[in-house]
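Below, in structure tokens: the form predicted alone, a single chain.
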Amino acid sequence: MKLISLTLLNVTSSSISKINTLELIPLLTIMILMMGAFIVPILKNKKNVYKISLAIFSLVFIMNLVNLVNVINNGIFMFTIGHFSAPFGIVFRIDYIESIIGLLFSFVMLMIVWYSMYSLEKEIKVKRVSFFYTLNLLLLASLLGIIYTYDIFNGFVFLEVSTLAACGIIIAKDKKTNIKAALKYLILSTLGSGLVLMGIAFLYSITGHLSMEFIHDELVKSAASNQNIILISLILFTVGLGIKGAMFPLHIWLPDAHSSAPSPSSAILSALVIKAPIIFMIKIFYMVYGKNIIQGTVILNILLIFGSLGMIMGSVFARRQKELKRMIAYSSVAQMGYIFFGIGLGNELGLLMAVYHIIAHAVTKSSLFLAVGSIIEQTGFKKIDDIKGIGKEMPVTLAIFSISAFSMIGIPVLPGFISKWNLSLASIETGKLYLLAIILLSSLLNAAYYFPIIINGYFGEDNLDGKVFRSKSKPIKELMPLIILSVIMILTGFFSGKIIELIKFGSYF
């Protein structure tokens, strides 16, 4: 099937003017979201803001589902925007991974937006609701642009739009802590952007191109004579995108931003915003530089070290937190460590698991943040010690939290376990058996901060004394997005073989 796909790529590259209607979908999804971002702010009626926003996100999800089916049936394709083909025109390259991640992003965003319709006004002022949805429309458009683009400069532009929109959904709460966290994120992200731009400039100086395909062709020809520039540009991309992707120790903006933002914003930031730069990094590594050049440098070893440190230190910091949202935020640093760890292993299975864990973490962490948001909303408590016995008052919400936490810990069948198991096999494949100890230690640390919340939430006479069964539960219709996210998360584990097989068809491997 991979050979068939690559053949189709060649065919579509050479006959790019023959546009299949279904190949318009990636561009249309971005255009629809951007048009929505213009329409939503002018709506006066709050109900219309909710309805239009939900309708747009639903439409984009359906279109991305059709796009994935199209790629599975007809193979990967390239789509030229405008009259000029690469290297002069803007080109989208839609591979299996792009299609899967596009569908993932639109699905998770749809679930979060659906949930936010019942809770957002309890966290932000009513007059800011349309502002919040406008930014989310713009944010998803830019994230899809990062995923689909085949041009590093356009990828950079989409990256910047996503950063500004992400800052906006942090400050939507309009509190001093949010503004301070957003400024911290903006300053550090701007530093990351500067480094990425310098990396692009270095590549342009030696290749004269911005198209990923053309840069790669030139780099292959001149790799021997440009080793220093290649290494410097690789480091610039790694550090720049590492800041945006919360790679340890460049993650320092994340805990404040994720913990102080409104709960739907926290879920979007953790599930989507920090994932897009990693996909962009993988594309640059394997489509711009190529496997042979990347493996000839120290960059994968650096990623492996930082990923390992993130897996351990992110969990150590999470264990020390007293506030629930802040603990979940540090947990994201640890989970991003698994993704960088997988890329850093440098073998096929490691890279496969990095992509799979992006999917697994997106559905799991969005569910966790929304469950925590529900608990805080219903109880008013933010600290872990204050929510003992919450399992009696909010049994369904804590059950959703527990399933997601089990996945993070690595309980069998759930997606977190699939990632850890295969990352262990990938580590054995490299001959670096000591890496197994890092995965094991990280899993134990995960258990050390998730299990006490679950145990104290459901058990203990002192914890449950005076609590009334389901007294603080939200209606099922309000919990439905969380329930769907949890079901999809479980299915991601059960059908991991099919998902991994589909990822493997991507041209990165």
Contents of the next structure:
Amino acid sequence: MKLISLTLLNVTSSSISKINTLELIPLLTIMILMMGAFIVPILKNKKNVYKISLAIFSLVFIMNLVNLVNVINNGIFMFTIGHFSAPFGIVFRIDYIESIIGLLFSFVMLMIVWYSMYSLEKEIKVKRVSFFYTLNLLLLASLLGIIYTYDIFNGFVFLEVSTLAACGIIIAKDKKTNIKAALKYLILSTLGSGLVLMGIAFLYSITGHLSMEFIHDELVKSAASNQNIILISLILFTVGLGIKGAMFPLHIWLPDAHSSAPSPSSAILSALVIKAPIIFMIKIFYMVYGKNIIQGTVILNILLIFGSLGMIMGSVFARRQKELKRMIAYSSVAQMGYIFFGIGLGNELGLLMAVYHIIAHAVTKSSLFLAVGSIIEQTGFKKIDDIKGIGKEMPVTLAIFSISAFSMIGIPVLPGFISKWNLSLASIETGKLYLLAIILLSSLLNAAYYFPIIINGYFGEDNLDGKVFRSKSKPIKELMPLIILSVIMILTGFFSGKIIELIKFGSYF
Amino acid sequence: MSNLLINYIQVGAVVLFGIGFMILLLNNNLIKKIIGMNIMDTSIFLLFISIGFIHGKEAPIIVGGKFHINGYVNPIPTGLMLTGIVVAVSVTSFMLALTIKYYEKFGTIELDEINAIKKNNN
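Let's compare: the form predicted alone is above, so bring in the form predicted together with its partner chain.
Now the complete complex, all chains and molecules, led by this one.
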């Protein structure tokens, strides 16, 4: 009875207070995307499918831009959905990090969708195009939901939606390998989400809340008496989200899934889908448990070890691959290692760099995958050995590939360098100097598998024999999204100071 | 030890979770994997609902505008698990659909048989 009257009180009190219209944006973007997901499959004309989905993604991108400007001007805000406030209703918390990542996701998605308009029908059946866009709309909606939400159970539901949608865009191609890869991904993902749900159950049993803020308050009060449960739930969350975010020993689903999917899907999977669980993990670590509890446990050291292992082993595996796309998929494992490494360092700079590297990697890896996708589409070659001399036939595409690869290796000014440099500074700050050797070794390994492709592509007498200049290059109109992506990538490096400052404003630390 | 006996529902839930987890991870038959997933999810539902249950309290349904004297059990975990069941059902159906596709393409639902066939062909 008390509960009901309390809820009623909350409703009346909060509906009186006015809501700023700009604060509606996070919820509206998700609603527009979900509605779009229902509209797209009933359209009969294929052209309309492209037009409407592109329009929806552009609208979402612009709305997220407005949202970021609003957050910069007016600061962090909480949005209560349906006027039910925190312990009972679901709340969105829009911080600097949330709005930046939201903008990033909608931007990358828009570019990938734009690119896919020209190339999708060569890879999947025409009949499936509208379903592909439906799944993309649902996927972006769920990813934005994971980022914005301030309620762990809500986050879990969005996580499941994103898993199913991601599986859907893998099997859009309907080949043998796709189905096998999607099954592998789905089985491991269900394991992961089972563990996350178990973690939520343990947290609920000691705190009685689902809202992150309230759990945190209860945990701080009773941290000393519940250390075992805190550790168990932390491990459950880390392993569960680690599977979804491709933490090193749990990454086994990633190479199959990312290399067999159609290239726009691989770009989405690599740039966005594995990033959202990490944001959720950072939120759980620093908003639910809080800095003091997290630093009192072993979990950060475990993340550091697995991150370092991923940085090195991911590159070692990538070096051994013969297929181009598979190599880039393994490179994703290595780059995710950097993010876990940053979180695992446990100081402020490390966390900032983890978030910055999420941005850097999303922009870089998507342009890398799309460039490789267009190389495979134009030449039909999948093996690394076959594409020698491609620089003469497709100069622009290989140039984009090279810039992105330079960023992965860590050539100064490009975003990959900024995160490696700052991660090194952060590891000096913690006093663990041997970590520098790991960062250096991983960079060298990155160079070892990216440089041969670029060199063989552009130079060498016998490589360029019989190749005609620009004979296979795509029209510039179709390469536009790729070019924009790489320009934004370079700008991310140039204005890294500004971006890091913004992330710092909303730091959870 | 006595703690384990008092919290027998939680212990049962965790044991069931372990069983489901191992079936999902180690079994090669896809249908058995799906069954394992369902056991795992159901164990979490059991755990959640046992957290919200209080002995001697009524189900949280108000009839005719009168409140019950004994009070009610916590309705939130039950409500959450409705969502959890929906999620589990949709994942199960998706996995079953994928299993059918897998059978169409490979002619078997055993994951290890495929590797054996590949080895024989090589």
